[in-house]
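Just one chain follows, in the form predicted on its own, and it is written as structure tokens.
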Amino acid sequence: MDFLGNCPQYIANGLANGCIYILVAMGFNIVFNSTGIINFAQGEFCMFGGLLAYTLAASLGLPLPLAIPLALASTAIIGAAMERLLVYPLRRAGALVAIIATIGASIFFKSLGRVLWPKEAYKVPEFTAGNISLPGATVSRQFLWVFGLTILSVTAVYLFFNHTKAGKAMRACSVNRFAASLVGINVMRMSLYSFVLAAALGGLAGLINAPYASYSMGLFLGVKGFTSAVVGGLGNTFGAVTGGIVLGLLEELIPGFLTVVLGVSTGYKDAVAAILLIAVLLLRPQGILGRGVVEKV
């Protein structure tokens, strides 16, 4: 088989892997900047959107212009709740506590959906059903759903974040929660809206992942999803869109390599995400758009 011949497929393929990595990413970048904190239950949003989706359109029978916005509002809700209950309580016992417990309400989540959903896979129905075929690839329909609402959702919160009052107050949280409190921004507001926003996305992520979603696909894409985010640049809007595209490309790209030219198992390509993260630790802690901060001592 020819790799180079190949390439049009994977990149396809990477690009649209890599646009539900970005919609994750987004969703971690977000509440970091306005809490401090890394939501480790990023990825149950997702998983959220998805079962919900199915259960909307596939059981009750609700059309999917409905049955998706009504998915979107519910994982919505459910990242206002959690904010309100779990990390608004612990809003003084520092970061470090309010990620172990978003690590807990990762498990709840899980388990809470093992039990709603217990089947290994559920069909979500997808937008536009059918393949497309383009110079040396084919690419389902779904597809470019899934590239036009990623392009609909950063420029929104890329609008969201420079032209809107909340957007302007949650920036400033980003740069320093506690001056930001002194002059008048509601901070605890605002980690309310970063977790609805988050939740929003994350749901997005999961509905538009179609065909199937599972109570487990949470740990799957919330990994994923924070690798871009660090590869980006943790916090970096843009940053989770590059660390999103680079993840997806190189998870197809480096296994179609090995499997093609040196005849190694496609097996490892789980493993890219993995490396990829400890490379960007190791070389580049600050991510591919981050900025380095220089300390005085």
Second form
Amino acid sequence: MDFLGNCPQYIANGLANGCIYILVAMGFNIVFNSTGIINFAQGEFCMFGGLLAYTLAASLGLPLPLAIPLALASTAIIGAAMERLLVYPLRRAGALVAIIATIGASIFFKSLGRVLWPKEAYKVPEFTAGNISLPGATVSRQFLWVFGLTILSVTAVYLFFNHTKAGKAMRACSVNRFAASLVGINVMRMSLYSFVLAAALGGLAGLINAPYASYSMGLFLGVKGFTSAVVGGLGNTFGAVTGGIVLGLLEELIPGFLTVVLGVSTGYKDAVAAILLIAVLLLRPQGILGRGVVEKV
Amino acid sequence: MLEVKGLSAFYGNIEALRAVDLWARAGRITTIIGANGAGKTTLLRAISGLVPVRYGEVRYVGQNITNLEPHRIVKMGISHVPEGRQVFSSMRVEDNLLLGAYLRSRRRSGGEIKKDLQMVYDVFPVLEERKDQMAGTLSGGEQQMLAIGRALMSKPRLLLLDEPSMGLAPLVIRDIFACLKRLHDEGLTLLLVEQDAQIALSVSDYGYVMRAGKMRMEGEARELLGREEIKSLYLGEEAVEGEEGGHGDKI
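May I ask for the structure of the form predicted in complex with its partner chain now, the form predicted on its own having been displayed?
Once more the chain from above appears, this time first in line as the rest of the complex follows.
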């Protein structure tokens, strides 16, 4: 096997994973922007998306065009409930307290997932089964859905934040919460909306990440999504895109190189995210596209 | 128009405002002067719902608005230009102004909002020249104009201004106050907080003097300008500044 010959396949796989990471990373960004907290339960939104899609489509037998919106809406409601029951009551306690509370929520969601869906893995139906052969690579048809829905989501999120009144108000909260409340923006309402949006994006990531979903997938996707958000520049939509693609590609190319050229085991795939995160935090803490935190005194 | 009675507010356990009374009459410019740390900013923030009121009452056109949420108070017609301007620095100037009209429905009053935007541009032509720039790239004076313009976009009846002169060159301060005077002539009621007592009292109708969280003096602005103790304490001599240390010092 030669490394270069395998590259198209690595790149195709990397882009497919990268798309999922982008969706998760955007969820981190949206919540961070309007509330200033990192929501460590973001990965569990993916878990709910995937497992609810399984329950609705595979066990209850609903058609996919109905099951998917229902799974997304239910995940969004879980996000809203989390904001109202956990983040809202802690609004005066400071960001750090709220962040620690989201870790608690993540553990709770995961345990709940384990009770409701105890098996190690559930098969989430693909939108369209089968594979497509490209020169040098084979990709599943699902990949086209992943790619298309990611582009659609990124575009929608971008347009929402830059061209709608509600989106601009949410951005205003991230730029200056104090001034946002002065012009009459209900800052806590924006916090609620951000959790709804982030949960829906996370749910989407979880359910298009076919074919398998499990109660433990949240940690994995949460870490990858968080890494992508930080690598690209926390809070920045295009940063999430950059970070997700960089991480997705490196995760395929580096282990591929190690295995094929050096003959080392591929067990190191997940270490790539950790190393990338540490490297970016050391060398460019504001992220690839970040402009850094400017504080005027 | 606005009446504050026996208002007390705390920062932690420190009493920042002690039983403050204030009356801002409709159609007038009322000014609160006082040194740093006297509690002027806290008072304005308590009025707009940004700092909780522990005791006392804030009434606005006959209604009790004590401790209402900030967005409700904006909706009732009170707009607050904060200390240090607080513009949305990484957003366009025009978006800053439109966010000022956040609570007004675009469907019902879209035309009016456009008219008000043009009115703000007429008062501050420099904002129209820079409407596509990021607000953070404006000079201090321009940001102050933007903060005032943003506050006007909610169509307030009462405008609260916190230190509009802060950090600005004397010529710019004169411009800003000329604009405030013009807004007042068009029917807006102003409640102004200032360290620069000279310029504030010279445009005002009525004045209060605050010190260590309490109202110490009040009177017609012209009469206050003439009082000896005001002249020595707040007009000119900077030497007294150090006297006002914490919020709660006994004098």
